[in-house]
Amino acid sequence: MIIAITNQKGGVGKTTTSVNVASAIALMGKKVLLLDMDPQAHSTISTVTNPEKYEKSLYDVLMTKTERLEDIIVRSNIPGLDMAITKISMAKLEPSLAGEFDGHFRLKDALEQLRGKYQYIFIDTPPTLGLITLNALVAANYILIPIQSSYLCLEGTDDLLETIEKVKRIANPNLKVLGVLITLFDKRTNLARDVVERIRKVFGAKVFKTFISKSVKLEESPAYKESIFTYAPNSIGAEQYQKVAEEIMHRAKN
C-alpha cells in the first residue's frame, strides 16, 4: 500500500502528517516505509540522527539506475519506521530528469525493488506539482490530502485535482483520493468552523471524520527527533493522529 501525501501549498502539516501517520501504523505492529522526496528533507531531519552522516540518498537511486532503493533505507528514531532519507541534492532532481523519458516513472520502478517487504510506504512530497511529486502520484496507490483550515485552503486546489485526474489518465489509472486531512484546526473560531463546511462542500465524505488541532507538541516534536507517540503520548495531537492512522487503514482496505 503506497500512500503519497500531497498538497501544492506549504505550511499544511504534509511532514507532520507523514511522519505521525506513519510511526502510528508502524507502532501497531505494521511494517512501514517512510519516503522524504521533499528537498527540504523536514521528514529525514525530524526523525533520523545526523543523516549527514550518509553518503546517499532518494536522489542518488531516482538519478542512477544501478542505485539500490534499500541500499539508502535507515532505521529511523521512531520504533518500527524505516526512512527512506533525501538531501538537498534531491533539488537537482527536476532539472536533470527534463526530457527523460521515463522521468516520471523513476521513483515507481525503484520500489519494485520492496515489493512485499512493506505493508504501507508513505510518500512525503514537496509543496509543488512538478516532476518530483509526479513520481510520488505515479507510483502510489492513493494520495491524502492535508489542508489547513484556514481562508485561503482550498486555494490551488483545482490545480491539484486537475493533476491527479492527468496522472490517472496518463501513467496511473488506480490511483484514488484516499482523503482529505483537516489540520492546524482551531475549534474556537468561527472561521476554523466555516472552512470546514466550505471543504465539505468540496470533497464530501473523503474528508476525514478527525481534525488535527493546533498544537504546541506536534510543532517540538521534531526537535527531538520524535513522533508525537513518543514525545507527548497524551496529548490531544498522539489521540487524533492515532484515530487518523486507524481511518486510514480502514479506508485503504475498502
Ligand code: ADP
Given for the second form:
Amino acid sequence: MIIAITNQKGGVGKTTTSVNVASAIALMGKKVLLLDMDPQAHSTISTVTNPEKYEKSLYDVLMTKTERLEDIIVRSNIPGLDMAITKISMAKLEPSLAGEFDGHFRLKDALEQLRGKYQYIFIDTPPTLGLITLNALVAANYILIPIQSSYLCLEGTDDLLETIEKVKRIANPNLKVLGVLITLFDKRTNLARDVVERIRKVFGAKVFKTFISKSVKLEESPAYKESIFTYAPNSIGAEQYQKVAEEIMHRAKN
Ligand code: ADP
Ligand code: MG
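Please move on to the form predicted together with this ligand, as the form predicted alone is already shown.
And the full complex, kicking off with our chain again.
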C-alpha cells in the first residue's frame, strides 16, 4: 500500500501528517516506511539524527539506476518507523530529469525493489505539482490530501484534481483519492466551521471524519525528533492522529 501525502500548497500539514500517521501505524505493529520526496527534507530532519552523516539519499537512487533504495533507508528515531532519507540534493532532481523519457517513473521503478517488505509506504511530497510530485503520484495506490482549514484553503484544488486525472490517464489508472484531511482546525472560529462545509461540498464523503486541530504540541514535537505519540501521548493531537491512522487503515484495505 503506497500513499502519497500531497497538496501543492505549503504549510498545510503534509509533513506533520506523514510523520504522525506513519508513526501511529508503525506503533500498531505494521511494517511502515516513510519516504521523503521534499528537497526541504523536513520529514527526514524531524525523524533522523544527523542525516547529513549518510552519504547517499533518495536523489542518488532516483538518478542512478544502479543505486539501491534499501541503501538509503535508515531506522528513524521513531519506534518502528523506517525512513528513506532526502537531502537538499533532491532540489537537483527536476532539472536533472527534465527531458528523460522515464522521468516520471523513477520512484515507481525504485519501489519495485522493496516489493513485499513494507505494509504501508507513505510519501511526503513538496509543495509543487512538478516532476517530484508526479513521481509520487505515479508510484502511489492512493493520495491523501491535507487541507488547511483557512479562508483560501480550496484555492488550487482544481489544479491538484486535474493533475490527479492526468496521472490516471497517462500513467496510473488505479490511483485513488484515499481521503481529504482537514488540518490546523480551530473550532473556536465560525470561519473554521464554514470552511469545513465548503470542503465537504467539494469532496463529500472523502473528507475524513477526524479533523486535526491546531495544537502547540504538534508543532513542537519535530524539534525533538519525536512523533506526537511519544512527545505528548495524551494530547489532542495524538488522539486525532491515532483516529486518522485508523480511518486510513480501514479505507486502504489491502
Ligand atoms: P507542509 O509539509 O504541508 O508544508 P507542515 O506539516 O510542515 O506542512 O506544517 C507547517 C507548519 O505548521 C509547521 O511548522 C508545523 O509544525 C505546523 N503544524 C502542522 N500541523 C499543525 C497543527 N495541527 N497544529 C499546530 N501546528 C501545526
Ligand atoms: Mg512538508
